Structures are given as C-alpha cells and as structure tokens.
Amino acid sequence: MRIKLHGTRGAYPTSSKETRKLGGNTSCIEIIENNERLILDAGTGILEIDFDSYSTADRIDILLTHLHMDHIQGLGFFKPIFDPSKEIHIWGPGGSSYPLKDRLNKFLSPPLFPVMLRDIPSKLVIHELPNKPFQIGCYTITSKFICHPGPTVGFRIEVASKAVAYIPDHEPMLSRPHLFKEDNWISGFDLCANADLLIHDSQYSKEEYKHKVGWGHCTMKIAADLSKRAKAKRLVMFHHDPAQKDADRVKLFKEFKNTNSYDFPIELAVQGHKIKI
C-alpha cells in the first residue's frame, strides 16, 4: 500500500509560512493499492489529490470518521464531485438520531454551501458505516467508535498481510496520564493492534492536555504508548494544531524524543508526504 498525507492540520486550515513545513491543510490521506484507491476524510487535503489520475476509475470512495468542519470541509470543492460521469461513494459512522444524509446536508446547503447536496450532478450514494468488516476492492475495512466528541470512528485498512490505522481525532481515555491496564478498556485498541503503520492523534504536550480533557485529543506520548501496548510497527503523529508554529511543534517533538524511548520509528506527519508499507 503507499499511503498519501494530504492534510494533516487540525480544526482549521492554515497559510502561514510558521505552518508551511508539516503543512497547512486539515485531514485528509489516500491509500493506492494497485491503482484501486481510497479517500480517509475530506478536509482542505483533499483538494490536493490530483484527481486527474483518477480519469480512468469512475467510482470514488470517501470514509469520513466524523463531521466536524476540519474533516468535511473539501467536500463540496473537489473537482469530481460535479462531474455527471463520476460515482461518489461518501462512507460515515451513524451512532446519531439524524440519518448520515442528513447529517451532511446541513453543510452542504445554503447558507453554509451554495448547491444543495441534491443538485450535486455526480452519481452520490451515501452510507452509515457497518458494524463488521467490509470490502472496497482489494480493501478490507474495519471501523470502530472511538473516543471523540460526536459519532466518530476509526478505521483498520487492510490489503492482504498489511494493515493500516488511521484514529487522526482520539482520546483514548479521559483525565489519565497513563493508559489503562486492560486492553479492552482502551479506546481504538483493537485497529491498532499489530497495525504496519499507525496514523494517530498526538495534538497535545502533557501540560496542554490537563486543560483540555474531554475536547477528543491526545499527547504524543499517550499516542506512542498505545502504538507500543499495541504493537504497531510505525507511528505517524497527526492532528497538529493550527494554533501552534511548526517550529515550536518540532521542538516540542524532539524533546519528547529524547525523554522518551521506543523501538519502532515515529515521526510527525508532514503534508505531501508518500509512505510505503
């Protein structure tokens, strides 16, 4: 699988040079296995795929993990989206009173969008994620509820013997410093378990977090924690947040580097990166 990071800022887009360097777009990564490829929520990143290669597939698959702004906000500017010819498959958890189209039509309609989401010329066929396993092509996909404001998921992407977790908004466990002893009781676990590569929330430093439990966000050592309870193989370290200057991101990182240790690699994530498993 090579893996594509699009977006990797948190809640909202930036443009400035302080966040150039890890990249100013919000969520959004696409997996290509075998020129068959899928779409991991619709931030600005989104708008950064180069949408001509996919001339030759008229179907399109888009799993969203939930619906706050940084993670649909590139749905109504992506160019095959008004395209009569394209099939737009949009994947979302349910877990919500309201139905997913509904859901995602309070955003795209007036007066937060200007077409309506049933003038939209492309072929849209919306579904609520199922509670099992399920199949896109050469994928397998697993889904879960995770520990984040809102109905919000998780996914396990799966090709053959490689696996990977994409959890990009996640608080494992609320008001702890440490993970729970048990597996079970750890939001997530179970996607990250034995993962190739883990793409995970890491947003916050130890002393952002006290004043910020329950907003659905984790610290990077919460997040490298769980990739070792877990025995992931790679961390990637997502989320970044727009309020923060990459300069003081990197320091941050580099000082938890050193203060900490782990035998797999991690790394932040930086916008424009292509990663193969």
Second form
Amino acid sequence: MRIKLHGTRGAYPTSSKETRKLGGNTSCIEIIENNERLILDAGTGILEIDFDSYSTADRIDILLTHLHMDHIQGLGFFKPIFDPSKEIHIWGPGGSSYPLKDRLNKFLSPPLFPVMLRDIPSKLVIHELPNKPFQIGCYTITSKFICHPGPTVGFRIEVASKAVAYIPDHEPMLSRPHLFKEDNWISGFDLCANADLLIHDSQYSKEEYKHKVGWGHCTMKIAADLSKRAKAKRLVMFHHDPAQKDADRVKLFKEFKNTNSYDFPIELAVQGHKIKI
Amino acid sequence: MSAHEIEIILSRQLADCLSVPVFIVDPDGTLIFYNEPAEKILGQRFEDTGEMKVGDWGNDFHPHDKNGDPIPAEELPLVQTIYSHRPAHKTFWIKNFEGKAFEISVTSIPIVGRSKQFSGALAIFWDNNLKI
Ligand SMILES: [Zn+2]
Ligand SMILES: [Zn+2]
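Having seen the form predicted on its own, please provide the structure of the form predicted together with its partner chain.
Shown next: the complete complex, the earlier chain at its head.
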C-alpha cells in the first residue's frame, strides 16, 4: 500500500512561506494499491492528486471523515467532478437527523458554491458509511464514530494484511489529561489496533490544549500515547495548526521527542511525502 | 473485547465530571462504569471491581419502598430502560454500603448514538435530601 500525503494542514489552507515545509493544503491523503485509488478527505490537498497517473479508472471513491470545511473544501474544485465520464462515490458519516446528502448540499450549492449538487457534470453517488466493515475494490474499510464535534469518523483501511488508520481530527479524552486505562474505553482504539501506520491529529501543544479542551483536537503526547497503547507500528502527526510557523512546530516536535520515549517511529506529516507500508 | 461506541465513551466522560452518582450499563445490563459518587453507594471502587454483571450489582444498594418492602429488579428504572429502550423514572429508597437508608429519585435514559442502535443506558441517582 502506498500512501501519499497531499494535505496535512488543519482548519484552513495557508500559503505563507513559514508553512511551506509541512505544506499549506488541508486534509487529504491518497492510497494506492496496484491500480486502485482511495482518497481520504477532500481538503485542498485533493487538488494535488494526479488523476492521470496510477489509476485512470472512471470510478473515484472519496471517504470523508466529517464535513468540517478543511476536509471538504477541495471537493467542488477537483477536476474529475466536472468530467461527465466520471462516477464519483462520496462516502461520509450519517448524521442524527439530516442525511449526508443534505449536509453536503449545504456546501455544494449557492451561495457558498456556484453550482447546485444536482447540476454537477460527473455522476455523483453519495453513501452514508455503513456500521460495519465494507469493501471498495481491494480495500476493506472500517469506520467508527470518534470524539470530535459533529458526526465524525476515523478510518481503518486494510489490504493484503497491511492496515493504515486515519484519524485526522480527534480528541480522545475530554475530561482527563490521560487516556482511560482500559483500552475499550478509548475513542478510536479499534481503528488503530496493531495498524502498520497511524495518521493522527496532534494539533496542539500541551499549553495550548489547556485552553482548547472540547475543540476536538489533541496534543502530540496524547496521539503518541494512543499509538503506543494500540501498538501501532508508526505514527504520522497530522493536522498542523495553520497559525503556527513550521519552525515552531518542528521545535515543539523536537522538544516532545526529547522528553518522551516511544519504541516506534514518529514523524510530522509533510505535504507531498509518500509512505509505503 | 472491542471498544465501546463513542456515545458510551462520552457518557463516561460526562459521568466522570458529575458530582451525582451515575451508572452506565451495556445492552445486557452489565454495569460497565460508575463514577466516584456512585462508588459511595456501592461501597466499591470501579478501579477495583471493573465491570459487573447485573446479578452482581443490582441488589447491592437494597432498593425498597417507604414501608421497607424490597423492590424487584424489573421495577427499577435502569432495568426497565434496558428492556424497553425508553426513559424511566422512579422515586424509592436505598441503603448505601454503610446501611444508611435514604430517598432517591432515579432517572434512566437509553443511549442511542448516530448508528441508531441501542448501545446501553445511563442512570442518575438523585438524593432527594440533597441541597444544591
Ligand atoms: Zn480538520
Ligand atoms: Zn474537524
């Protein structure tokens, strides 16, 4: 499985030169196995995907963790959506009251977007994620609701005995500074268990988080502790704060690494990086 | 053992922050969490007991009416919610682990998350003599 990080930024895209190292695009990763492509989230990173390489299939599958703007704002602008020969399947979490299609329509319609959802030239097929594992081509996909404001899931994608977990927006604990000691009480635990790669939220420093409890994101330490508890083999820290310069983020990461020890590799997500598992 | 649904995990996080006793059960009636104020009623710590099957905890607080007659388990709100998947409420008497009797009102609610499945129930035990 090859994973390409097209957008690693949280909240909003940024083009300042201080954020170029880790990248300014919002959440989107591309997974390729043989010639089959899966896209996770449709932030502005989706605009970086080369739809003429790896897979030119007419069917494109996009899995959305949730509908916060940083995870969908590329959706209306990526090329295949205007190509009538393409069939685009969008998978996202169901809501308590409003169907996914209605919620997506709020964004993909005037005044926020010039074209109505029904007038988009490609064939759009919208699916609410099932409550059990399902298959798209070679991929087995599991989604679970996790702790983040609004209907939000994390994903576990499995193929050929390899697993990647993708939980870009996640606040595993709301009321305590540490994870519960029982694994089955940890939000998202099953998704990460023994994953070959975990791509996880780590937006805040410990100091910042004190003022942002309940905002739906977590610290580097919580992300690493979750990874350790779940025995994930590698952790990529994702969803960088656009207000933070990369130099400060890297400094924070170095301090974190110097004061904590984990027996698996941990790295900061960098836009454009390819990971093979 | 697979992880609890997010609505159950968040219920525990809420219970953890409350100063009134809260009990959380799974769809089978197994007590999967009780908070610190609830520990004072059961006389046991969640840290020590972990989960408890319904038969192991349902009578621990000796539910009874004002005449002292025991109330059968199936009339307790939490048990009713497990069977009916509906909210339930009842005022009755209990004894805490020190043997002290007091009147409480129990409200239990079903926990149904976005998957629309019944994932358990939560009950608060309100001490009717409590002044807040
Ligand atoms: Zn986000
Ligand atoms: Zn979000």
